[in-house]
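One chain is shown next in structure tokens, namely the form predicted on its own.
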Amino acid sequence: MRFVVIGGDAAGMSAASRFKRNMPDSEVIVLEQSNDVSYSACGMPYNIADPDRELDDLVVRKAEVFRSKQGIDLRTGHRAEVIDREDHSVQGVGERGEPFEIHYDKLLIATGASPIIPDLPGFDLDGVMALKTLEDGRKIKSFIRSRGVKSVVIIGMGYIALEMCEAFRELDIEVNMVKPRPVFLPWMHPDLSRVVQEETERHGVNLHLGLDIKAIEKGHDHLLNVVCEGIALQGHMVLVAMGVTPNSRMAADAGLELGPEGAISVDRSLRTSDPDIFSAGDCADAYHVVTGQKTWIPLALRANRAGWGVADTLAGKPVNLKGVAGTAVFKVFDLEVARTGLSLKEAQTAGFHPVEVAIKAPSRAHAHPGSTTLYSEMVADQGSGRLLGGQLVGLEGAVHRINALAVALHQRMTVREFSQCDLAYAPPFSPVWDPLLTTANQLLKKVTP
């Protein structure tokens, strides 16, 4: 069998290297636009803040070692265009210019999600940037470095885009964050997300809400004018932090099917609507385990879990992957953030009744020296009880916490059922009652008996 992967990141290259081990006999061909494969992209602000660190010590494998030591036909330079499924073709432009026409017997298009760039003025102008891959991050460390930057501005307020105002303001570099919608985390309890705003603040971060961004334009001394709606917000450089969207072009233009958000449908097996082409990372959409329904959320572990699927359904060993739960965590100076599930909003659209509760705990036993506040807030239904998400913020404990709400998720437990739960205790790291429990026994008041 000819297996050919379209894209050399984290579900690429988890699915080649598995298919290999599975089968050693099968020929494995991975395309890859880039020089770069197999690195962790999650830990690039954290490096971008170091300036002793080099961005290649993000690397997990080099290139050569897939080469080498797997027998992987890795093609780096190599950008795939078209897809052509009557033939079971793929064509493309590789690394000297020159087409190329390689024929599949089986397919995975992992071709990732891009940074969402506004279509407005001067969002192409030296020094805004994005940060999506590891020649994104060397690019933004090495003006950091050349420019001598003293200020920036970002655009957005999402996940990256707060990991990238800490690592700013690491650096002494003064940072004014923007967004046209007027609230700041507008998927968390407001009672949590104002922690987290009034954490960013603390730490010198200006926040400006509600603004619409109209172009940006070259001012004085290398500054760039980010022009907003009776504002203009300067910086040497400008990070577009907006979000991604799914490429999922080339797999439209060859018919297949598209999902949520416009990323390409997949069934539990990864396969898509053509039953010799899979679709696997940030590009595929997945269900998720509260509602059922399909879903797109762009998570490291769904991409290196489905790269494994599609190399073991294809080795004869078929796979069903129940889904996601959406589960997320992300560090915003001293505070750790996390959730998993569905808001409230997010469980009203899905049709459910939900009820919500939010509570302040310790994170500590009484009187324990260096406890804090642990902020924790749970969604469920209120007919049936069922656990529908929850979200945490504390300077410690809410991370490892969200572990244990999104296995009652994936296990369908109601309240009633997690509150029963066997939780660890010992004084340096809970209280008696965890706060996952009191804020289960306060939520148990408002679902139906």
The other form holds:
Protein chains: 2
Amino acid sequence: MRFVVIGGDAAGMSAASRFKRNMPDSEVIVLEQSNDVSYSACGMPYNIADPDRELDDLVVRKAEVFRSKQGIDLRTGHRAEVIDREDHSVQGVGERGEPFEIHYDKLLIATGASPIIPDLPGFDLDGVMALKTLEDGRKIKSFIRSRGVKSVVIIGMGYIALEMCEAFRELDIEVNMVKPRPVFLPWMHPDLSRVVQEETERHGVNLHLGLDIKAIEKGHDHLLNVVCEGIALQGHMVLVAMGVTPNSRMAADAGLELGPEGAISVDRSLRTSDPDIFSAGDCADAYHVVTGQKTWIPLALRANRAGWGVADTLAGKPVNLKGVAGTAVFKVFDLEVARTGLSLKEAQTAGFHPVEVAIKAPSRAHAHPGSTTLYSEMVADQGSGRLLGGQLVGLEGAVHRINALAVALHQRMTVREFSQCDLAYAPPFSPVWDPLLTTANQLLKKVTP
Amino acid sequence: MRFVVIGGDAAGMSAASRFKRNMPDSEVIVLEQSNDVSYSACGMPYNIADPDRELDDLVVRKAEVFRSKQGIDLRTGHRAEVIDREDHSVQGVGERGEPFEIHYDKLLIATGASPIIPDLPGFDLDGVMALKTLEDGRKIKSFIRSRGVKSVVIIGMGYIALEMCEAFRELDIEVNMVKPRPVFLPWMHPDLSRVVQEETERHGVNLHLGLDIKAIEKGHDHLLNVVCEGIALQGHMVLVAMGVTPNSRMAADAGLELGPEGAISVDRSLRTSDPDIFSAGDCADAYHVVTGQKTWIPLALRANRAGWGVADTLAGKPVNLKGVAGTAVFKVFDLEVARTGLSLKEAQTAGFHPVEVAIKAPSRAHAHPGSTTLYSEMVADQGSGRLLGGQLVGLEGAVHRINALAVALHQRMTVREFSQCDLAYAPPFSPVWDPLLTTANQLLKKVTP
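Can you give me the structure for the form predicted together with another copy of the chain, which would complement the form predicted on its own we have just seen?
Time for the whole complex; same chain goes first.
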């Protein structure tokens, strides 16, 4: 039995490794177009911020180890281009430009996602960069070093934009951030997003909201001009961080079904519309545990879990993945930012009748030194009382607290049930009523008893 | 309708306040034997550690506020002594030693718990102290100041003993800790308790395990000798922190049913065996959500929640409290220590067939700076795969992570279900697979598929 994997990052290598452990006598071939496999992509902003570290520190397991210790036929520099489902084969181009054709019994498409680059003039200029692969990270870091970058324009204000903004500020680089939409973090309750916005501005970042971007042009002194309506923002470098899109074209060309946002549609065992082809990671869709509907949320844990799921399903232990809760956390300078489940608007769109509360609570007990303000939001369905989502922002205790809410969403708990949970209390860590419970207690007043 | 409350701390004042809000026209009388109500008892060790703060900083709401703003007839210095159930009355002794008798329609017993003081010679000597009430805290702090305490012997090694040990070390006081049992934290997995023990010893605390205590004697130079088998430990002060026992004698004398460890037995609406008498807080028992059986775990959140529950039940909105998960967290110097649910031994005693794993995991992502080791333990029932409990120890992220597990216990989740949860990941906060998930994935191998 030959298992072929297209894509050697989180999902692909997780699947390949676990499959080989499950079925040591099988053949596993991984086709990876770059020379990098199995690295911590999410760690790149922090690595770029530190001049003393190399990007290769982020490699979790080297290609050689997969080959020699794990017996995986890992072919880097191999770009898959066409899937022939009838022939059960993959065609592409190898390291030295030579064409290849490989037959598979089972195939995994783990091609990931790519940054969205708008079709506007100047986005191909030298110094206009995006961050997705380790090679992107190397290019950005080396560009900063070699060109003596003093100023950057970031297009976009999502997670990666904000993490990179922090990295640039660590390096004492001036940062202008710009995006077309007028709202800072549109999925976030305004009381919470205001706190994140102020933290960003407090660190000297210039935010330009609601500006349409027209083009990027070369300016004087190695500067680039990001031309917007009525203003041009200048920087030695432009980072395009406008989100990502699933790499699903090869799958679509092969006639596989696509799901939300063009991601490859898979069932709870990671199988595509072709029973011999699986998909996992940022290129594939998933079920959302709150809506029960398909969604596309490209994050690392899901990719790793789906990779394992493919390996187990192929080994005759079919998984039945419950799906994602939409948990996402990030650091913005000194702040922890966390969310899980649906925002108020997402809940409305999904057909719920949501009610919402947003509160401020102390992070530690009454009169305990060092207490700061934790901002907490929760959404529930008015009629059923079911919890639908939550958001937390604060200097401490936001990120790990969100996990309690994520578990509650997986279990379809009501606000009332959640409000009865025996959560942790000690003065250095929380008030007697944890902010999560205080939020739930407030929300309880808004749902039908 | 007259609602009488015996005891003016967490449970009693929560009940009184909420009842008065629920039913503004009713009469609420609170009988509190001390002059302190509504204070953060758990904050006392941290307050004692700081010479610049007064114990009264821990008062959350002053007696005057309850009286003038909330219309509660709060009688401090009133010690209830006898409950006459037939007569629906409480008899006791007032502020100036005068007897009183008060009739009730509904009664709440919220008498709390008292430190266990062994019946051995010398435990009544000057300088032998226990910490439970705010007045105890004042006495200890004032004793340290006025006597220039340089050394302390702590009898016991539970939460309060360890928190006070940290407070004494902050004040540069030499600490000897002693207890009869030979194991440091007997409910904890040895890999985890060893870490806590080493952290304690690293801060210069001398631990004496497995020593029977015979007496306390006066020594030279204002020192006290704690006489053990073969050794005498000396200190200017002795703190007795051997645990607490429920103040249930008055209830027992009145013929009310008692539960585990002599706590007052209550149903899920906080009603005792007498339908007109309720009990809440450290003096009452509760259901354990894992075993479904009665238990006695005296902690602050449960007391507050039960106080509210009494008020709501009396207001015609009867509560149906699910119970406690046994969540408890504390700080030991730089370490966060957390538990929820059952230990391996407790699970065996409760009739489960438990399996257990204990692992070490990094607190942050691969190659992320500042990562430390998180120690994680989990217990499940082998046959059903149901999660039964967990423990976490680490320099960061132990306390708030335990909440996810607590929610899982409330929901009777299996390890498999928990292992599928969409928990938070970002490099500064956790590895891709959160330590909780890694532990669950390991435990999954030990339960019946």
